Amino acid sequence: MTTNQTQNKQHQQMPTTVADAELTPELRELYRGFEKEQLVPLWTEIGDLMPAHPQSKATAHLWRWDRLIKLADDSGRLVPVGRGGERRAIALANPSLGGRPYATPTLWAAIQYLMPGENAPEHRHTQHAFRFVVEGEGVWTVVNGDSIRMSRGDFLPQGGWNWHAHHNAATRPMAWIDGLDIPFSYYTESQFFEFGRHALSPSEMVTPEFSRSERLWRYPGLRPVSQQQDSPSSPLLAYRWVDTDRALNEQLALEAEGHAVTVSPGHAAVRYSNPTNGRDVLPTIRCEMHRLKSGASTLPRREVGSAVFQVFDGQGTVRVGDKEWQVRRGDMFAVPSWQTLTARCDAGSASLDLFRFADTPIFEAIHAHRAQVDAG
């Protein structure tokens, strides 16, 4: 027999898996020592710890909103707002994520809900933030002293450490979503948290049409000379829903007058944006506004990291991975990571709107991220 030969004999006998290894007195007595020493050998994790791609905890989910809105009213009606729970705030909690009141593994999303005449008390925390405004208005959110209106369409970032409360000037009550990056500050263990005062002053306690920050950058292009140093946060805390829509309109008209300007056809699209430096408004957060057409449809996508959806406005059908759901506006849902996404707005809709915030920027900062589009 020829060397090559006794080697492959020998190659052909060794346990191709760690389960065909025979697991004699010596083997036990290593994997005891291992335990004992508070070891894991890779040989046994390392289907779960690298598999061949990502396989989330979290599953796709629907949370319907006529549902949501009625829990909170009840809410409004039993539970105070006030010092110590701070915020009437009810969170979603993916099914597969073991009763966390996380939407996805790295994404908070709630519903936040203030009565007539209400406050929700001023503090500060390291997690990011937005406000996004599916219904309703005649909430002012206060950030730094800075008194900014919130109505329906309206976008509201706000950067992690910033002192912010709520006040209701309103006969009428008013709900409107969250979305934090909780979770993630959760696992890497970074969140820092401050109550401030009880109460806001008189002079803050106003209803302005437009804030000091939109005053200052809400103007497309125009960079006050007087801020050039660069936000990891935007420094614009309102994005108005007029100008989102007259965006993605315009988006829409190109395309019919033969300009390639949309995502895919019929499929509009809008990323809120960092004045400062052009990035996304949050360091660990994108937003994004999507419009489809009456009976247009998204190309399949599915990407690495999560992300919640709100459906703005209209009717359609969404499927990601398995699941599909008929969805009207209100609706929220979860996408996984590495979830195929596909939606498209009904033949009897004007148009389908759907708000998406996503953790992508973490990703594409570790330089984690990969997405891939079905053309067909």
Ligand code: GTQ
The other form holds:
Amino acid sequence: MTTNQTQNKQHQQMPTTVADAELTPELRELYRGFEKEQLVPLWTEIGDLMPAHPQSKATAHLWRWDRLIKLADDSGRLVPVGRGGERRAIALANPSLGGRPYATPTLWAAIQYLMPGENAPEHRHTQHAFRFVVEGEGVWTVVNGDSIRMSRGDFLPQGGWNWHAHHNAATRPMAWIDGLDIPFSYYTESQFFEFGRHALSPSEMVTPEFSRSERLWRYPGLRPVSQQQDSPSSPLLAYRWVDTDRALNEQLALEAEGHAVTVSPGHAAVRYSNPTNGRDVLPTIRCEMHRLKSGASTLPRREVGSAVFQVFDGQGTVRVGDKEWQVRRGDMFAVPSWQTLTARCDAGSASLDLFRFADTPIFEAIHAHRAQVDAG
Ligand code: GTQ
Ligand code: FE2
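Please could you give me the other form, the form predicted together with ligand GTQ, since above is the form predicted alone?
Complete assembly follows, chain above in first position.
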């Protein structure tokens, strides 16, 4: 009997069941028969298979930015980037997921690094992806030939099956984080992948202030009349920090003026959304930015599905299940399914900004999403 089953039994106060029955020679023979014929009875597995609520295999875990950036830096000096390996990306591996490169059972989170002048070759895959920049600038990502600048605070979604490459046009190395649904695609055996061209054309190695996607889509509430087709992933390929920052500040300002527009007192949040339908930017990944005022806390909340956070700015205390950490800029942490999260901004910090991504759209699509907020 596994630990899960034991816990589950105690939790549900289940009566003695058929699984506890004495193992007579006939029963032993029956179980041998099951094994030989590749059969497993439900009654020995039900506690693990059908718990009363999600019991994640993943662990709440924190990765410190200073360690991540140091090892990415070292990789930059020691490991080349090119065709085959494709990306100098180092994945967060949840300590209880068997050493696999999975931050949570469904989500990939990695730090990626490019040296000055380096190129990450073009490819495409069905996995949905995004980039988020916690510090630095100088890398352009080229999606279907559209060159997109990346700077601190910028969020760049990139739906599955789009060609993409990255190039560092600056004189300094740059790091950023990637989020993808790689583990989900892996378990569900739904992946396709293709190599693209070896090098980008000179017309793509440009460094415009704004990508074509932004010139077309970055004006909220103004849809190009020629673009009426709903798109499953956002056609807007960069969400700029100046806009995100202003939107969060305005929520807090409106709250101070007496309007109930925040998630809870002192907690502003925005969700990056697809301008063609108002839904999530990616079919499988929800992405948000949260801002807590100095001294403010989120309400304790748990939900179906897992999430990964990166501290964008400020200092605070984060509690996930029975773990608690003091967090600061760049730190990343994983929140397993149905574990309660509370975040608080330190009184000595002007605010705490948390970038969040989660697999929620998957569960909403199959009507399996639940959330519980402890209003205190
Ligand atoms: O930049 O294209 O972290 O394909 C993992 C897979 C980044 C990317 C990752 C990828 C990429
Ligand atoms: Fe990729």
